[in-house]
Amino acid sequence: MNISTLIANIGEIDFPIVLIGVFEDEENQVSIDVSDSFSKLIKEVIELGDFEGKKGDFSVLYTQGVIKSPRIMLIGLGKEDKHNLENIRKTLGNASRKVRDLGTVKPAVSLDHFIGNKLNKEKATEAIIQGMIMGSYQNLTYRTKDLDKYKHLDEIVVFSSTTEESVLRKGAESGKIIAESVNFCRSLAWGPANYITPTKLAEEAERLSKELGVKTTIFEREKAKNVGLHSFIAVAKGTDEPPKFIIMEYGADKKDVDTVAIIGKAITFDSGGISIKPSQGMERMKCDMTGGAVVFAAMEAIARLDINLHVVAIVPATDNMPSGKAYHPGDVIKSYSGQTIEVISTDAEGRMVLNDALTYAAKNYNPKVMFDFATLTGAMVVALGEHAIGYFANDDKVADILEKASKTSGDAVWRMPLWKVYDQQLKSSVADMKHSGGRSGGAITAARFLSKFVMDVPWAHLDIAGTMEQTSDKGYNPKGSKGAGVRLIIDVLRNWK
């Protein structure tokens, strides 16, 4: 999708459709330096009680030669007290399916009148792309029939006559990317688990790498298991699709840089392996990749906004499957730290393989701080719903980290306990752990689990699984994968200090 920006005034440019927002507060709903006929035109809708300018209300309008843009929608952004940039993303969300179904490809979108009176125009500008991109997106890619009734955006303008374009310009290449990324995360989440391998992955790992600069390491299965990955290549017994422990690297030579580390959990298909999972809903299970598929997005992006870091990007990516070759419960494994788990259910095959993966950044890369993310718990479903990620961390400062990015990224968190107590449900009495507690706290424990195999590294564990999937077009989330997340870990990295 192509981005423009251009400095006018609505009265100046001729295109499709023009959008602008309209605050719920009587005093500032038109505020349009044009026309006085334009401005009456939109007043009458307004007096007329057909548009409020509440969250949620749009109305297209016939501007018959008042201006030279045909059409005009109006996108109520309600109260400006309440105003943000989640807010701009979010109405512009539902708006971009709309405007895409009436078939007009080429929207325009009035900065002047998304902004208020308080918020930053280069960052309201990102939004306002980030918002349209992700909000109008479509997975067309297995379709073959009636492909000609899909709509789609084909450029969008932002436009602004009181901004330098340098500004215009900036917030709305950052969007793009960010956006795109988002995107590339949910085709990757959303994927059939026949077509989104571990070697599809793998070849993605590799395509950033040719086109991106971004330094590629894939472990085969012999490879995996004579480095020691053993608790990971344990649950890639039990299937025929070749497992790959992928490792990617940006700004390896920067020089006095941090390395930060991301981890995904890449289960590709879950079938939940010998603890086999009920067959209702079995196929939502491509997308327990989701984690994996976040870090692939992010790593896009850090490579496109070049972001002053290195960073250490760990996807450990293989199905669980059932077979006569797969492991057990009650198996004993060792880890790549050298710890042995004694295993209680195959279908906690998760953390089977994130342990291993962040003891391997931990002992290697010396990161200054760790971040995974993973599809991990139905606990955590249960926690939270789908409305926030929970989150756990060893560090406050961590925390700290992760409570600002998601302020400016609208990607909604919630710090859960990291209690030690919670230890006592993963006693064993045949190795040095358990890898489940059982039911209750099962989230909490999961992450206790985890925290066994950092060392000493500032390290926090997201729980994406509530908020990896919508069962309904709403905001910037069309229904499918959300891509939670991405746009987290972005702006943890791209605001480093």
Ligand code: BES
Second form
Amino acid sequence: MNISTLIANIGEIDFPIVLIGVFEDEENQVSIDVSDSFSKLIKEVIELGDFEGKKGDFSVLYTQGVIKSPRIMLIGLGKEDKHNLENIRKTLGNASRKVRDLGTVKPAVSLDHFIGNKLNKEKATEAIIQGMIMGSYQNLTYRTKDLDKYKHLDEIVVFSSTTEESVLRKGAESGKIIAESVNFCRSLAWGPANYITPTKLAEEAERLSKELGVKTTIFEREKAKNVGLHSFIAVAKGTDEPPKFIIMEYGADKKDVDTVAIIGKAITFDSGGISIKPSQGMERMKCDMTGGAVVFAAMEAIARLDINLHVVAIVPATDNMPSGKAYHPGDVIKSYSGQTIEVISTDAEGRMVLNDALTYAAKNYNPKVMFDFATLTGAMVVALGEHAIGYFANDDKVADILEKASKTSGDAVWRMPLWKVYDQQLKSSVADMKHSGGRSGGAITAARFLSKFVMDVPWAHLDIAGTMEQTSDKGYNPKGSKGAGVRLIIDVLRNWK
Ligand code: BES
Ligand code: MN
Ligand code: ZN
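One more: the block was the form predicted on its own; return the form predicted together with this ligand.
And the full complex, kicking off with our chain again.
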């Protein structure tokens, strides 16, 4: 997608459609002093009651020569005192699909009509571009028919008559990088399991290495075994699809910077293994590598934004399949940490691949903090639904960092308890621990299990099972994979210290 910025007045520009935000509050509805006839055009729609400025209100006006651009889209923003960056992303996310489907390929967005009286102009520009790029995302990779019927946006223009060009440019640039990485996450996460294999993910890592200088190391099955990643390999035993333990590093050569590790569960298909899942809805389990996709997307953005940190990313990638070679319920597995694990359900495979990745990062890279992203439990879907990411932290400072990043990025999070009492459910009569503690408190016992593999490193586990996808178009999330968590982790990293 092309992005451009322009210092101009609404009366001077000529684009197929101009997007204007309008507040619900009467005294503050439209401030456009281009010409009386232009103001009149807009006021009339409002006075007729056809458009009130409420959230979700839209109106397309044909300007009939009153200004150069032939169309205007009024976009309701709701009450001004409730306005924020996330409101910009959401309202423009919805608008972006309407604009696209009108066939207007080069919309211009008036920054001055989206900032209200308190938003930072660079951040507002960033949010505008994010809303437009994330909202108009569509994935046609796997279609062959009627491709010419799908419409696209070619370019998004942000203009203002009251802002420095450099401010607009900076906001537009970071907005584009972040939104494109969210879309990258969605394309991986929503991709079918026969295309998005561990091998394909390894190829993406190689691409990041070639294009952006990310250092990439990949352990194949044999190497992973030799290194001692037996818990990861236990899950991979049942599949003929070659597993990959993917390690990426950005900024390894930077001096005097902190090291942060990010880890993502990448079960490229979760059939449940021997503890096989019911077939109804099983196709959704192609998304069980969303955590890995979040990590890939974050690495791409971090490198493009040139963040001053050393970031280590680990993505354990494998299918979870039943076969004559698959691991069984009751197996005892020795993890990379040396602790032994009694397997209860082979469908609790996420924590099997993650525990090795967490210990591997903690032991070999000595990170200041670790974050893991995983579509880990159905219990989290039940607990928080599709709106918020539930996270667990062993350190209040790490929790604070996430809460702050949630506010700036708009990715909603909610802290869950990581209390020791839940360990009772993980007691095993044959090994150091069981790897699952039954249905009750299932998201919490999973987090407690992981906490035993982080070697006292400050850490947060983000269970994104509920937020991995959405059932209908909503705001900047078109139906499908959402890419939730990508903006959050980017804000954690770019606002570091
Ligand atoms: N990948 C699933 C969790 C999941 C469920 C993600 C629904 C997205 C939507 C995970 O591997 C799993 O199967 N978890 C089990 C654990 C149980 C066997 C202890 C679950 O939550 O049922
Ligand atoms: Mn599973
Ligand atoms: Zn899974």
